[in-house]
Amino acid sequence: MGLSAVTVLGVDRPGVIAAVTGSLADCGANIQDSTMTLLGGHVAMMLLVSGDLDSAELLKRLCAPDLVVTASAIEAQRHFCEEGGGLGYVLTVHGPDRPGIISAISAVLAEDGGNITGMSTRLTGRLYVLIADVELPKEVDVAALMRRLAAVGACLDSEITFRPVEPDLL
C-alpha cells in the first residue's frame, strides 16, 4: 500500500467534501489523516492517503473542473513528540493585525526546537487571533520560553498565552 499527501482548494460550496471523500471511497483509498478548513471562502483540505493507487491515478480520479488538486507519493514519518515524548502546549495571539506576526513568533520557538502540530488563524476587524498547537523537547526552559514570547508580544502589540495541553481522557 502506497502512501499520498493529497491537497484540495476550490470554493466553498455545499458537498465538495462529500464528493472529494466520495471519490477516494469509491477507489479504496484511506484517508488516515486529514485537516479540512475554510479560506477566504475556499475550501482547503490536506489529506494522508493509502491505497493501492499510485499518486497519478488518485489525481485522475479526483480531478474537478472547479478544484485545484495535487497527489504526491511520500514516505511515512515519525511525529516529533512519539519519539522523543516531547511536551504540548496552547499558545494564542490577540492583536492588531500586522505583518510578521506569525513569523515573528514561528522564529522564538524554533529556537528552543518548538514544533507548532496546527495552527488556525482569523481576522474579525482589526482584531487578529491565532491559535497554535506546539510541541517543545522536553529540555526546554519553558519559562524561559514564555519571557521571550511576552517580549514579541509586546512588540507587536499582542497578547501572548502558553499553557500546557490538558491530558486527553479517552
Second form
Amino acid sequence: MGLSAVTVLGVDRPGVIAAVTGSLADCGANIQDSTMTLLGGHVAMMLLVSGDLDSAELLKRLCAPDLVVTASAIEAQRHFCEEGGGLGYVLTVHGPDRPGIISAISAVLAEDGGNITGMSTRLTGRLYVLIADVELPKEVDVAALMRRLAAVGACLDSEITFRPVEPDLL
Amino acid sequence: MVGGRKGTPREILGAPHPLLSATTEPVDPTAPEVVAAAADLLATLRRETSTPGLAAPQIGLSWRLIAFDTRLHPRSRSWAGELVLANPRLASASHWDPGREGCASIPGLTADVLRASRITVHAHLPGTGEPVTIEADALEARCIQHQLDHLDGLLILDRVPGALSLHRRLHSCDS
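What about the form predicted together with the partner chain, after the form predicted on its own?
Every component of the complex follows; first up is the chain already shown.
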C-alpha cells in the first residue's frame, strides 16, 4: 500500500474540498492526515493519502480540472525528535511587515535543533503575525535561546513571545 | 462623563504601534490630567460601538486606565455598567475557558485565548479616587482581562495557544 503527499491549490469556491475528496474516494485513496486553509482567496490543501494506487497513477486519475494538484510518493514517516524527547513551545511574532522575518526567526531556532511543527502567518494592514509550534530538544538552554530571539526581534522591530505549551490536562 | 468632564474621542492605535507593546505607568486617579484622559477613553469607547472595552494605550496613553461596558453584548452575564477604572488589579481568577477574541487594535484577526470566566478586580475610580471592587463573569470577565493585558503591553497574539489558533476576522460577532 503506497503513501502519497497530495497538494491542491486553486481559487476558493464552495465545493472545492468536496470535489477533491470525492475524487480521492473514487480512486480508493484513504486520507490519513490533511490540512487546508485560505491564502488570499485561494484554497491550499495538503493531504497524506494511502491506497493501492501509486502517486503517478493517483495524479492521473484525480479529477480536479480547475485546480493545481501534485502528488508525490512518501517513503516513511520521519521523526526529528524522539517521542517524549522534546519540549513544546509556542512562538509568536508580531510587528511591521518586512521580508526575512520567518527566515531570521527559524534560523535562530534551527541553531539549537528547534523544530517548527506548525506555523501560520497572517498579514493584516501593516501588521505581520507569525505563530509557530516549536519543539526543542531537552538539553537546549532556553533562556539563552530567548535572548537570541529577543535580539533578532529587536532587529526586525518585532515583538516576540516564546513560552512553554501548557496543555490542558482534563 | 468622568469627574464632570465630557471627554473627546481619540484615534485608536493599531498594531504594530510600539505603545501597544509597552508596559504602562500607574496613575493618580484624582489628578486632573488623568481624569481628562479617563473621560477621553470613555468618549472613545462610546464612539467605537463594535468593541465593549478599551485600554489607555489604545488611545496613545501609557497609563493604567481601562474602560468597558458589556451591557449590550449578547454573551454578557454580569455587567458592572459603563466604567473607567484606574490602576486595576486582578485579585482572583478562576473557571478558565477558551474563547475567540478580536481587538480594536488588530482589525483583521481574531485569536483563541484562554481566560478566567470569573474574576475579581480591585481599582480606583478616576475623579474621586474611590476604591472599587468588581466581580465579573463570562464576557465581562474576558473583556476586563483583555484590557488588563493591554496595560502590560500584551495583545491577544501573545496569548494564543498554538499555530492554528489565529484566525482571519470573518464575522462581526468574533469581536
